[in-house]
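Just one chain follows, in the form predicted on its own, and it is written as structure tokens.
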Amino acid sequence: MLNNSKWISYPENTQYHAPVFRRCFSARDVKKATLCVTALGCYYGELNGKRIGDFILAPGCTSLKRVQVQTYDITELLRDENKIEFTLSKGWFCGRLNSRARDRMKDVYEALRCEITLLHKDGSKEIIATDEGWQVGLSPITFTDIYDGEHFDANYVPSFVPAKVQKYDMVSLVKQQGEKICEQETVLPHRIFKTPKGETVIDFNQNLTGYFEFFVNAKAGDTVSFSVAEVLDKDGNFYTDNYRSAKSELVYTCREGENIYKPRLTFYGFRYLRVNSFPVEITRDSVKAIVLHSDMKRTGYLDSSSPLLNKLFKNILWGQKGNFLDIPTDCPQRDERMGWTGDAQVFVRTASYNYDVNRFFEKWLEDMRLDQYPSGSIPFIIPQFWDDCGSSAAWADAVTICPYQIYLTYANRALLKKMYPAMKKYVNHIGTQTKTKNLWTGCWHFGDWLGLDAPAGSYKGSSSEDFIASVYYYYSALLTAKAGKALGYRCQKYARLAENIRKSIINTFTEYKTQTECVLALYFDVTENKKAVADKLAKMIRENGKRLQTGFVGTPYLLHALSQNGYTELAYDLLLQESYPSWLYSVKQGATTIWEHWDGVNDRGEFWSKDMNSFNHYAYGSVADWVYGVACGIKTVEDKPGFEEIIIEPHPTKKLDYLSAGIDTVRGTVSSAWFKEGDSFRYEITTPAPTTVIIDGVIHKVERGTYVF
């Protein structure tokens, strides 16, 4: 791939602004056209003044082992003489937010690599690849990276020299896997206003991931300047100190006349612009944002009688699209936005049911194969940008029940397969680790992260981390023996091993004193008593004003507990309740996006944190998978994959008139909702394959089609 082009590179480190390369040629009798490219950074392509494709930061962002390879069709961009201009930045190979990359690779610049074929109407064929032949300079983007923005000077004036040569042998080349980022939607100006600080700030109504574009006449030497934001303060006023040291800022110094502009090679999460200069009175019309994320195909829809819940299953699907930019990010907008293992294993559930991710997460997983450490741990964040990066139970096992997961949504073996030794070498790897044979005791944990019993100065809930990280030990060998199973691979070694856990388990820990611990030993089925530990858990629930004190390890499972458990209507009180700490809290404090404390701003309008409060944090938004799942029922058959087979069993309550689910599954569309009509219920029920439905105890064997009860 590439094999005949060169690594090209600016003679010497450009800091962060971007250089351009460019190379003319001709280009006559063409039948068609071929560009191949990539590059070390991120790149903004044109051909003749047209932008090449519509995929926005490409190549992506990968683990530093490999670099993904885009192939465009550019016949129709073609003249008889032509001019092919790569704009790069560090971006996420080489920018500021990849510390590992800065302190391994010091001499490593971003880079660009690329081969055009022209296929001639005589069929003779002409190659023509990054090398000395290019030129490079430095571009009127004057400053670019992904935490801080961009700069642009429209009446900059490139000087260009010969492109360096680089042997770059660190990454191997691949093609495109994952889906590319792309423009998505366009949202406009919901209001402008002025603070109580007298500063000017355009209201867009919806946090979301992007970049914006703005209009303006003005004279040559005018500046632009934007900063963002996610939320006001308590008086109103633009409020940034969560984004940390990340400026996330656009200034632009106009040319004279007409400047449209957007960024090219950065990305922003944010709902508000501060306009800190404009050369006129900005208006609506002014400006609009561009939202941006993986180019995912949206399958899942929740619909209910609650105005509010409806707006949560809105924020859910907002969370997701604003984090699921090529790597599932924690958060879009702060000095972090890396692959958290933990966020992205504990919403892969409901990620494969809101959207079409199976490609995206091919992509990711391979990536997380690639940085597994050869103890047979996994970093912490996929890709590994951080050399400090750990391993820790819950987050580690996204190795496990990501690509678990995935195979139940898509029936996706070839990707179990490829996981598989993964998955194996990860469960050895804790065997070797822990202090106490078949458990994992005496390792440093993130615990019940952010659990709302949390000792003052902690972030980490008041859970066992023994017992959480036991408990995962278990669910990683389960997985593990499952696939193993599903693969047709003999793999009987990890079913005694999750057995001998279990029963470890049952035998070491008989006492749970935090809500996670009881939601934990009844999910995975570690207690010996699950009634009493139910009732355990539904008292501390009620006790705390049917609020839940969970963190990223209990908040996943806790109403899928209380459901399996014979309280379903305590489960729904917890998805219902409006008062801290709840789901429907923030959907009444304003929020449009899932937030990741669940008092990221309290009732007083006080903020929980500057150094670690994102305002767009998917995590929590994994309560929907048991509506999908519990509330309207429905399930895939765990050996029948990709829903090849149906159960769909719904549990309704009368505190909602109605709720309905549905997913565009691989087999065709499944739904299932039910009315409140009375004291009865009517269900109506959709199937695009053989089903078990279970109403009210009472088993219904069906085929493809759509009924009622």
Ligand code: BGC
The other form holds:
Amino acid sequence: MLNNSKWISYPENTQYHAPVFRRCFSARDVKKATLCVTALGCYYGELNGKRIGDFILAPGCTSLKRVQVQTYDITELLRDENKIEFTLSKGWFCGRLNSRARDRMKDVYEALRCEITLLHKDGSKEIIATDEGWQVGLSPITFTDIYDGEHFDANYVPSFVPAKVQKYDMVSLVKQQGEKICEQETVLPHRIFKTPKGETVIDFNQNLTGYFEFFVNAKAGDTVSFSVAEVLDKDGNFYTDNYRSAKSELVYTCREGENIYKPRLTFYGFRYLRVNSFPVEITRDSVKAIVLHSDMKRTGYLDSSSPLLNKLFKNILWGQKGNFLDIPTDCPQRDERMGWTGDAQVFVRTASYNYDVNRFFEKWLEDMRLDQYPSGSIPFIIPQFWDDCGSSAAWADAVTICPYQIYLTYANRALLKKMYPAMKKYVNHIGTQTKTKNLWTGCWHFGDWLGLDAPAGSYKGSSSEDFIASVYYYYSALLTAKAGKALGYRCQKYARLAENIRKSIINTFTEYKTQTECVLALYFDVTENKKAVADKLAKMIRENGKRLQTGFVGTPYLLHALSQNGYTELAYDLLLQESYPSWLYSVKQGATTIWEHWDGVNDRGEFWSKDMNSFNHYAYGSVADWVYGVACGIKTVEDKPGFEEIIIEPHPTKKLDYLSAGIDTVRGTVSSAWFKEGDSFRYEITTPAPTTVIIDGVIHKVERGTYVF
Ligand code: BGC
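Now that you have shown the form predicted on its own, what about the form predicted in complex with the named molecule?
Expanding to the full complex; the earlier chain stays at the top.
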């Protein structure tokens, strides 16, 4: 791929000043013109002053072992005489966020590689490719970085020198695999106000990921400058401490007259813009926010009679939009924005119902496959931008959980097949690490991250790490066995291993002292006395005022563990709980996305901490999968994945007047709604496939169609 071209760069590392590459060429009697392009870093391309394509932050975020190549039909942009230009940033490949890149930054920095193929009307072909004939200069983007934002000087005139050819052969070139990132929607300012400190702030009324565009008539040399924030502090002042070291700013030097600008090579996570400098009085017409995310099609719909619950559903969608930017990031704002594996596995089922994420996960899981350590260990962030990212239970298990869920939702056998060796290798790796056969003990983990029962000063809940790890060892072995079976392999090793681990867990861990421990014991069926454990869990929750204490590990399964064991009403109590800690607590506090911490802001309006306090952290949004799958009861049958066969078993409550869920599956739309009618419920069900409807324990077998019960 791109065999005729060479990597070209600026002659030396320009640090964070973006280089611009250019080439002029004639193109007469051309029938079709195609551009194949990629970069180490991110590129922004223009042909004859017009933007090429709509891919933002191309070539995307991948394992450092590969870069994606994009192909554009540029016939329409072509003239007889042409100028093509590409501006590059260090992006994900060698920008500040990628600490692994730092060591080699002296030798490897942003570079461009492309080929333009001109197909002439007479059938002849001409290729214009990056080589020493290209020129490069320093662009008007005088600073750009994913964490820190952008500086642009509209009066800057680049001077050009010949580009330097580089031997950057450490990355392989692959065709675009994921969904492209593109501009998805525009959000207009909701209000502009002065804070008590006297700062001018624009509120978009929605925490989002993307950038903003402004318009101003100015004098040459005037400055426009904005900073971003997700929240205001308790006094109503602009608050940026939770961005940690990420500067997330835009500084723009105006040209004389009209200036319209939006950043090109960075993104921000924000709800508020602080106007640090603007040449004239800023109005609501001066600026708009532009939402960026991977180009996923919306497939899931939830609705209920509760406005608070509906707002939670919306926040979950915004959490996904804000964090599905080529990779599933933990958060889009602070100096992190990494593909945290734990967060992704916690949310993958919900993600796959809300949006079509089949291709998105195919790409990210390929990055995971490539970044798996030779030992089989899975780094806790993918792409692996940090050194020494070992395997933590519930994080590394994304290697088994994500492909298996994508298989269940979309019947994607090809992905499962591709990932199967990585799954086996990972499970085998645990066997070499553990201190106790058939358990996973004595190793380091993130534990029940952010569990509220954490000892003072710790991020880790107090659930036993050996227990959590052993349960995930069991789960990953089980999923590997199921994957092998689904793929038609005869291998019994993982099924036997899973059964042995299960037995060992039952024999070893007999006491459950936290909510999360009870939840895991129940959900993963690793206890012999489910009734007693469920009763204990229910008691703990009730004694805590019908409130949860779970972190990243326990929360996704909490409502499932309750409803599977006769405590559906208590599950609803947790879902509908409005006081801290709960899902609706953040909604009542005005959240427009999902928070990292149950107590991101406490009752007194104070922040939990400045170190780890993201207000756009999608993981706890995984509660939506209980609403789709249990409350409305839509499930695919495990050996008929992709909703080839469906089970619909709603679990209604009188605490709501109605609840509905719909998923546009690969087979068509499935929906399930229930309405409280006096003492009973009316159910409306539409299914695209043979379905077993279970209402009040009574089984109805139906074919595709719409039914009322
Ligand atoms: C991230 C989390 C992640 C965690 C690992 C944090 O900094 O934001 O979401 O899973 O580290 O424990």
